[in-house]
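Below, in structure tokens: the form predicted alone, a single chain.
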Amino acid sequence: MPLEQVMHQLEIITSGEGFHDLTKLINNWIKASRIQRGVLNLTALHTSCSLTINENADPLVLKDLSTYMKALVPEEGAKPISGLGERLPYKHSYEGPDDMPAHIKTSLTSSCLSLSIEDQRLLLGTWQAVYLWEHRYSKQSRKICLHAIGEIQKSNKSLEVNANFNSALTSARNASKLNKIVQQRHNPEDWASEDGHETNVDLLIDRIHDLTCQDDRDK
């Protein structure tokens, strides 16, 4: 099965600092896109929020993570890790006291994640979920780019149409009519396209060849 690429952007409205579970939204998009198996790259298109994989059962884990990160990156400014020396205030503070700390938290975490897709869903552990981690205190509109490369499951309707066409094709017995269909369907520029030559055209040509050989044997 050939690999295909699919891209999309999720828009998430956050209500302040904290975690927003993206797992269900992403799995719904994977299913709607009919991606059976592949790799999905997620990218947060911002500099003050991040992506992370963590606990999906006990919400206290997420609260503790937030508490730890706030202690690690205080709003008052940077101070030597040793505790010695004066605290230096951040120079970048145009959007409030949480502005520069949000940028630092983003740099300490991840803006991109790469995950496997199996059976039309993210391959995650039992207690894992994918989160957008908002580092700003105010309401924000966030965009997450989804870029998947994998095997696309063809729709049943498409498979049924092809099956009916192939069945009619193998039962056809008029080589001249088949040749006319080939001329109608054939695109001489197919070789330059991503999909290449159309399979149905190849089947038509094979069927004409079979009929021609049969006519020669009957003579």
Given for the second form:
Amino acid sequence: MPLEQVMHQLEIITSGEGFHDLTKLINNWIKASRIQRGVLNLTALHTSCSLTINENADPLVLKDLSTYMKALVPEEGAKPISGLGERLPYKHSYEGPDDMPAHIKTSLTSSCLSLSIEDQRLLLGTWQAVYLWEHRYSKQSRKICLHAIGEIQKSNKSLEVNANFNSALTSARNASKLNKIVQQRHNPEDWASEDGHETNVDLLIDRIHDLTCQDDRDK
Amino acid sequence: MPLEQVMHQLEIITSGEGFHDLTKLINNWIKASRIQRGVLNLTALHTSCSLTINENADPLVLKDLSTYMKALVPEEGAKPISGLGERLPYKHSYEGPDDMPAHIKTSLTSSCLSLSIEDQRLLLGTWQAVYLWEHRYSKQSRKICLHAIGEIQKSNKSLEVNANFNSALTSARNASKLNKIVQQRHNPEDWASEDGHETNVDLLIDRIHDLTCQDDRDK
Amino acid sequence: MPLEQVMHQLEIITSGEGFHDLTKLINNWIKASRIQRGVLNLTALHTSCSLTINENADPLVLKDLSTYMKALVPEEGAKPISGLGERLPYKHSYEGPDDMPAHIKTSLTSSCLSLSIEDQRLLLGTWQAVYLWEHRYSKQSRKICLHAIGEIQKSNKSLEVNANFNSALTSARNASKLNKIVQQRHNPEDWASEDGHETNVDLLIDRIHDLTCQDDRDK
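Please could you give me the other form, the form predicted together with another copy of the chain, since above is the form predicted alone?
Zooming out: every chain and molecule, the one shown earlier first.
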């Protein structure tokens, strides 16, 4: 099967410093785009948030990560880890006390990730999730570029291919809009705070996914 | 030549915190898969080990990296680098004192790497090697996904193509199993501790590579 | 359009610790190679410099990043961030006091980045630039591998395709050589120090780009 590429921009509304699990959103997009197998590149189009892979089970891991990162990159500037020398306040300060630390945290983590897709989903370890890590304190609108190169499953009936594909893309776009509304109405912190139980956000996203797949089953 | 993709999962048995050079294993797989030129994506399917590229010459570099990382992310929790404020113990502690530091170290380094393949081998600088960096203290079984997109060399005699390719894949699988046995019987720390001299592990891996290539020469 | 791959090695002469904006050089290469849409993988073929994406607007951000990183990874070795324990001097010291910190900084940032190309240019956020981050104090010659997989625009007139493509490649090579000369004659620190105003270096690179495109317009 020849390789093709598909691109999409995901919009995420964040609500302060913390982690936003992108795994389900990404898997929904992969299914809607019918990418069977391939490499997915993710790029955060910002310099004060990053992408990271970490534990999906105990939400305390994410809390400890936040706490650690705040201690490592404090607002008031760095003192050498050796304990020697003066404290060094940041010079880039006019965008607020959280801005320069956010740029540093971005360089210490990642702005892009490349992952494998297999059987129409991200190939991740059992305990892995893909997170957008917001480093600013206030609400932000963040764009993540999803760019896959791989084998895209086509329908056997060639006439249906374009119709199916267009409806899947429309569904994916609708899903993206719906997700944005969901995120604006709900506290995204719920995602990380529920110890693995299904939250309202999860249930809504599952419903979005059902709607996305419905189009294809109806044909 | 049209682009194709090949995937493989490498299993590595680690024996405590430290570095495991993956360069030869990866190059053996590239040769067995006959990938002439392409991009290779590596993903560590775990949240307490990472992938890093660093010096292949002086093993003291790896020792210093370990020492530095332990100082940067200590077991007892972080004190702000500014020197101000209280020590902050980790809340996620029930998996052992090395677990939360391992998650932090993973986020501060990388879970995935993308590298170029040229002339059937990784394109690396003279002093570069690709390492699995184990952050846990105890023995762990680690899976690394290798996913290449590129040009795959085929035999001129078309009937032999599939046979060759299947035998190469079988050889690669056997090589992977053999490597696992090799690692279980030997101390993988030898890899980093021998100042560039060939170790038993290196010699065994070279033998595996010879066996892998033998299949093709026999045809 | 079938996917193809293109590779190129960029040579950068650095002049001490700091940031070198690669964005224009990369975009020039993408245009010369006529890559319409695809994924670009960048690899720094060294263990004491890295690749990072950060702010392109206020040069104080880059100054603060440097200052922070020097405090985080000091020459004299690390003291645990907890404030407990002894200072730990580096064992790998024979290549100079900046060498081991450079290896650590490389592992804390990135040796490779994967980004999207759309409409013959890098898909970046408004405030993002791609930097080579030199961690050594002295002048160094650095090689960055550019490896794109994507759709390459061909001319409609098939006879012209190869001629165009070869001339574009030649132009790209010339552009690379010219850039090298430009960098040797000018202080690359100018790139980051001019608060967004066009520098001599910028103007020369624009001229290189014009020359690169001229070949195609002439046909």
